[in-house]
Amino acid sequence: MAVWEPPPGPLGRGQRGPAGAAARVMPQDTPANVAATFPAMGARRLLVFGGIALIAGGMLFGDIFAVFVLHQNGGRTGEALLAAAHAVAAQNPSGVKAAFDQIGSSLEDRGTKIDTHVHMTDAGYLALLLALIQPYVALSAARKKFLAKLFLLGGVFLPVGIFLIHYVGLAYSPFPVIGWASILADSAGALLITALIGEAWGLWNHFRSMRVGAVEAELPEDRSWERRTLLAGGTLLVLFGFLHGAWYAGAMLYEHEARETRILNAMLDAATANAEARPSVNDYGALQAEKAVNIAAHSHLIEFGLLAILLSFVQPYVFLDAEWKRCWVNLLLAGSVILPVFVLLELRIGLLAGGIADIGGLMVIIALVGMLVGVLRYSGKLDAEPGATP
């Protein structure tokens, strides 16, 4: 950024025009002040690093949870609403129990894991926010370091335990309906909303009273082509899950729900009339897929732009060449607009688009990790440069 050098004459550095007005000396955002927003150990370094890693594994167990889990357990549910119905036509209650326990076995694991994969990235984009407004967040330099270890502790915690609920159950758990990973789960959202609560407090401070005691240097005002690409490129995918969404809602949503209600009623009249309930039953699944992507591609487009506007911010940090850094940023907008797409197109397509989607999705991974590694290099230089503090 240029640096605005007051004019020769009466208006020199320093002095007052006729107006009134103090000639400003912008500063300029050399390396020296870029580090200096970026300290050894500090609040804003560990979310960062905590924030890039908490996204990028929640993504990498979403890739995985989505290869080998997700068509297997919708494969399975319609198979046990099979049974059901037909244990409802041979009027077997045990056998119509039967069948809706393995139901809501199946749905608590797969629930389970799309709370894992949702929590882990949601608790990474807010390290990432809470990372930008850490020089507005009037504590001091140690409580606000303790407080972003406090909420990445209970970033890690929280996912494991949602992981661990449908494995671990009620099993030598003190309680009669709470498990042991679902107390771990509670107590890890107990530590986030502390530190949220903590990181508040700092900003109430700060602008109640607009006196702080150790603050961070603000952010470098940075106007590279990898900020502008992301900002931009981030503004449109949220932009297009908007309307996406607002597409859905108005165009499909109550005719799903209207198709949902005669299904269901149809699957019930074969029952009783003791007739074949397999159409039925496949028409049920096909309406929920039909219904799963259109809302995982509406998500997924909101979550990745709001991920590209999170990292445009900490692209100083990243300390590449040129053509890595770009190469990076292209590959993260690519497969934040390849996942959606052949998500819907999965129903015309079949498992070639949910193939390439899963696709998309390892290259927002890889394009993560590799910004992940410019921030470690960047702080590995900065720490190894002479008079650093350990």
Second form
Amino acid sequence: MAVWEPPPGPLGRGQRGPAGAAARVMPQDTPANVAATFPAMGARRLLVFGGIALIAGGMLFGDIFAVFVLHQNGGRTGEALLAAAHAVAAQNPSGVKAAFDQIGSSLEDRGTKIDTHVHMTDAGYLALLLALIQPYVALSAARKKFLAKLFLLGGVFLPVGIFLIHYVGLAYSPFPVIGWASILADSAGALLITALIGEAWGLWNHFRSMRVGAVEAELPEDRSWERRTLLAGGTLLVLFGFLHGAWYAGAMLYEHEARETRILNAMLDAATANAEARPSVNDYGALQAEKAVNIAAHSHLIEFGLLAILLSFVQPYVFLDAEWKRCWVNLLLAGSVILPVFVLLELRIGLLAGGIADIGGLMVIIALVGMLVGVLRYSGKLDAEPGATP
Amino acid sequence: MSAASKLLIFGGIALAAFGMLYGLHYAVFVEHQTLDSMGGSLATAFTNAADRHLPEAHAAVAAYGETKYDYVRQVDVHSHWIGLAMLMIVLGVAIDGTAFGERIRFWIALSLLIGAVVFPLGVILQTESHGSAFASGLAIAGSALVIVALAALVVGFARQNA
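Coords for the form predicted together with its partner chain, given the form predicted alone:
Now the complete complex, all chains and molecules, led by this one.
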């Protein structure tokens, strides 16, 4: 089965070469075989639009969270832990319980926001992945479009529901432990699962019938500079992320686990001896920060790598001139390196590194929006061509 | 679709399904109990300390450490199986574009598949016997296979012809 058909014209081989040579290659007429893979408001188009928008939205939320919530939340958790240590010193078990309730609330606040960020971006990744496999989903165009809408609806409401869990709580809920926000999140999750089962059913139909070719036009082959750079750069980012994770697991994980127990014991010893517990609380906070930056660097390197690889497949649909396409690719890869590197440096140079990391995240968001604009322009051009059906 | 591509795509789908089933089982039958045990141990440690029962407080901190050791690895296994599966599916779509012959592509795909299965398996086996050399060796061997396969793919993508 020929998976990739090389498209003629500037979206394929014509864009190779140094930046200067291709600097003013303008988007031209859409090759017919590329256009055939992107029908007006078809499932693939919805998934590409929705996927990029969800990823950009999830990243923007993550950036806002990092700037306005993360450090403040860490401070509140530390204060609550200190209050627990003071309650121990005062031999006040009910004070301990109150402090732990406060810690639980802070952790829920932080956890639901991280989950909102992760679920929104991951739903976007899955949407782009589904866009890739559409040629092998043996269902009618209407059903594929319905599944795509279902998936995107779930992809939007799942993170919204997760975000609201901390604020809505159990208010007006008919259930003793599940609030309305959890019900919204779970219902959205069910929509996602239903859509994925539908897609899997379509794939099963395709391969069970032993079809030789795809059921619809496949994604066009594109060996442009943008495609190759995103593929190689993305895989390199994943490799770096994996190497960092392996290093962290081998060199730091066990030491961190042992240190956490040691610090907690020291905190209790200090509190029971009526000594100052703040140094232990500070040590505990520093350890949590050390863990958090390492895990964040590892996961962001891999997620950005995966994002770059996924975006390499939609480059034929980015209707911008070569200079702008390269600009967004370079910005995306630069931001993908800056964010995790400066997150790691936050331990050494403090908030300045945090600010630079946030700028790295913003660079990725801008690149994503730039590419989304290119895809929108492409869609508009296709739909405006003679004979196009709305 | 080449053999390497099929291996990565179908292996990835199977691994993702397995990772999700593991996650579902974990969420329903294990996670809440583990979280309750972790939170409970920590709160018990502080309450015992407030009552000046220090040996019990230290024992509760030790229990917290043991439970957290398992929890971290159980969650990591779930996310790494699914993450590696997604990576395999995406790379399966792209692998035929690398600047390698079919035979090398197949070996790269096989390394990635074996590494993606074995690495998290080694991690989860560490929870059965804390500090097990066999489990750690399995995890290291699996991650080495993934690293080698990814490095080869970087070279393959960078060298592909326009």
